[in-house]
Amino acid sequence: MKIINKHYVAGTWLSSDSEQEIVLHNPANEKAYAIVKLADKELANKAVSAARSAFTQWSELGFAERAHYIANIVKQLHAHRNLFIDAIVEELGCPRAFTEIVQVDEPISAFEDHVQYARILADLYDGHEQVIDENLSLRKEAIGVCALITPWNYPLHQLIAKIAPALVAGCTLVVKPSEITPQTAIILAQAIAAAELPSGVFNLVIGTGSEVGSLLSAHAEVDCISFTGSTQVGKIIQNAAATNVKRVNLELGGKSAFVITPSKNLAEAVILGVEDVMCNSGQTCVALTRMLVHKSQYEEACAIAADHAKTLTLGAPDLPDTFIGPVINEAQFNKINDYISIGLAEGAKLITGGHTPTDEKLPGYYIKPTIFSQVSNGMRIAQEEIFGPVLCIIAYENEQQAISIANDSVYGLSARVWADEPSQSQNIARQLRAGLIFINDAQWHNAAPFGGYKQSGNGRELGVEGINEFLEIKSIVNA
């Protein structure tokens, strides 16, 4: 069994002396494959000190100079591509084809985009400063030391969406990835180390949220927290950060709606919606887990959805036809099955999937693509984030009711609108309280600022807006 005990602090790889450790199990076969030696508070404090010491030198570089470093990191990410793929397949049980394109190539592309963003900011601020008129100039300056706390479901993307903009802004970093996807984070740290950033600019400590995450959230020398994860944990972090009024960026839960208006292309829309929820085994914060269909096409949509879900192959990540791999671990497996039981108890109709019978169970944490019809929006399965391959289909009577149902959620992360008339889809999109909205079959866009309304968080990632989250604006008024 592998022993994973690597933490990167002040340009040096360190081992943790802590007795804390966790055992990782391959989600595809349930076999233990690694012991992770976790960082403690002492190691986390060393990382914060290293980041503080490096801040002045790094932040005083111009945007163009930092763009050079970002470009070097991109080269190293490409060189480490196959290592990333293998790590994510092992850690998540994610199908290899999906891992290559979505889990690895897309994040690397997003990192590369930041070279251009840095150059745009260099042109605007000539290093740091923008002259507005003879009496006023503006400076954009790095906010300081940033603690970046990321989840396991898209382990490379979540890291890159925070690390790239923070580095462009001139911040120094203490990164705490999920302790259950440590290999992906270590490979990323190796790539960054090979790009020869100044010592202390990037630091990686692999520890638990309860110990390392809580320390970073309240640390007096940390100026900004950027966290992606559950809304519950986000609230805890926000409270801890309030002790010294640090900036907090939160990307939290979602229960996103897919509003399908009466359409001649109903099958195309429904199939898109089903695959959106089922990819990555439903472990996607922006998954369109509430499908809203007009009552005139509701039964037809349910039949299309159930039939298509049955064609999606559930299997081991390295099998070429696998669409859905396992969920991350036993705890997540049990949580999703509990929600399936809740849906049945609430009176929803299970039209495909559900609990996997013992005699059919694959070794590994596999859950069949599961779809409920006859769902009302007040049910727990329609209001709470399940984070698994579970879709709720909800009927509506008119457009305004569809908008009302879509907005009837504590979350507001994402949504999709399907309409045959572009003006109709745009009108609905404008009324939805969500931070990222797709029209018809529009795909993910790395330049689109990403973040939510309501309890889906605050702040934005990606695009130039994502960099602004790590910058302070200073106005200088001249006599």
Contents of the next structure:
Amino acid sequence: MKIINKHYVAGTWLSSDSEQEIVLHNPANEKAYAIVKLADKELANKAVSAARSAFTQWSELGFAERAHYIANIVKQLHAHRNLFIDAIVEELGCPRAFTEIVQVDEPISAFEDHVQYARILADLYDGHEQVIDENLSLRKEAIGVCALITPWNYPLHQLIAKIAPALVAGCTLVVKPSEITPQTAIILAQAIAAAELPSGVFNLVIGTGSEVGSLLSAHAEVDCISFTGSTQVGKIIQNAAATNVKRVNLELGGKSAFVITPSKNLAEAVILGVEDVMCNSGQTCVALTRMLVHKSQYEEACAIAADHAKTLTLGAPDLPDTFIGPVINEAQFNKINDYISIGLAEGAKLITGGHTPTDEKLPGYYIKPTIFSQVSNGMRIAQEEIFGPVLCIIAYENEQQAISIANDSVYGLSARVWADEPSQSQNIARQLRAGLIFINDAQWHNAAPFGGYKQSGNGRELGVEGINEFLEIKSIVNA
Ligand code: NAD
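For comparison with the form predicted on its own, produce the structure of the form predicted in complex with nicotinamide-adenine-dinucleotide (NAD).
Now the complete complex, all chains and molecules, led by this one.
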């Protein structure tokens, strides 16, 4: 059994003396593989002090100099690539091929983009203000000490989407990753440590949300919280952060809609929608978990979806044919199975997947790709975030009704529109209340500012916009 007890504070690796620990189980076989020794409040306070002490020097460097450090980190991220892959396969049970491309290469590439963003900001702001008119000029300055709190589902991406822009902005950081994916975070800290940033600029403490997360949220010396996780915890953090009116950037849950208009490429659309939900075992905040299909193509779409889901291999993350691995842990496994029961009780029709009978269950937190038809948007399975491989297919009668169903959600993170005519897809996209809209088979774009409407959050990550989340604007009005 591994003992994981590494926290990075003021340029030094520290162990926690706290009695608090958690045991991690491999999602693929349920065997305990690690004990994580958790940071306590004392360690978290040390990290905040280190970040505070490092702030003035780091924030005054200028964007161009920080671009050099970002470029050094990128080199180290590439050097640590295989370590990240092994850690994510073990911690999350994510299939290896998906892990390589989506969980590791894409976030490294997103970090690399920040070298260019830093150079753009250097041209605009380093050594001079942006002149608006003869009396007014603007400066952009780092907001201060930032606490970055992240979840486990894309453990490297979530960290990088915050760390890269915050470092470019000139902020100093206390990072608290999910305590159930600590190895990915420690490898990232090792890569950043090897890039030789000034001591105290980057600090990592691995602790629970209830102890370390809540301390950081309310801490008087923390100027900004950037949080990715559930809407429920986001609300708690926003309240706690009110104590010193910190800036709060929230990236929260979702229940995204896929609006499929009557199309000659129905099968292509449905298959894409099914795979979108099932990848990463449905543990994706932007997953298109509500598929909206015109009534004229509804039965055909349901048949295509069920047939395709049955071809997706459920299995251990290291097997080459695996499309869906296990879900992260027992709590998530139970929660998803409860939602499958809720769907059945609500009268939705299970067209594939569902519960695995206890006598057929193998070790590992495996859930079959599950699809419900005859779902109405008011059902709990259509309104609440399940965070598992469960897709709801909903019929609509006309385009306006499809748009209202898509928008009838407390969430507004993402959506996809499928239409044969570009003018139709653009018209629908404009009416959807969500922060990221994909058209037809469009792919993830690292420069697209990412974030939600409504209870999916209130900030933006990635792209140059993502850096603005960590900057203050200073207006200088001249006589
Ligand atoms: P979670 O909200 O339970 O935990 C997220 C982080 O918050 C963890 O580091 C946890 O330790 C910490 N935390 C928990 N309680 C806290 C508290 N009281 N104060 C401060 N910190 C606290 O979420 P999770 O289960 O790790 O992740 C799944 C959720 O994350 C889903 O709802 C998913 O939609 C969301 N998510 C959103 C995005 C996005 O970008 N919008 C991306 C990925 C995941």
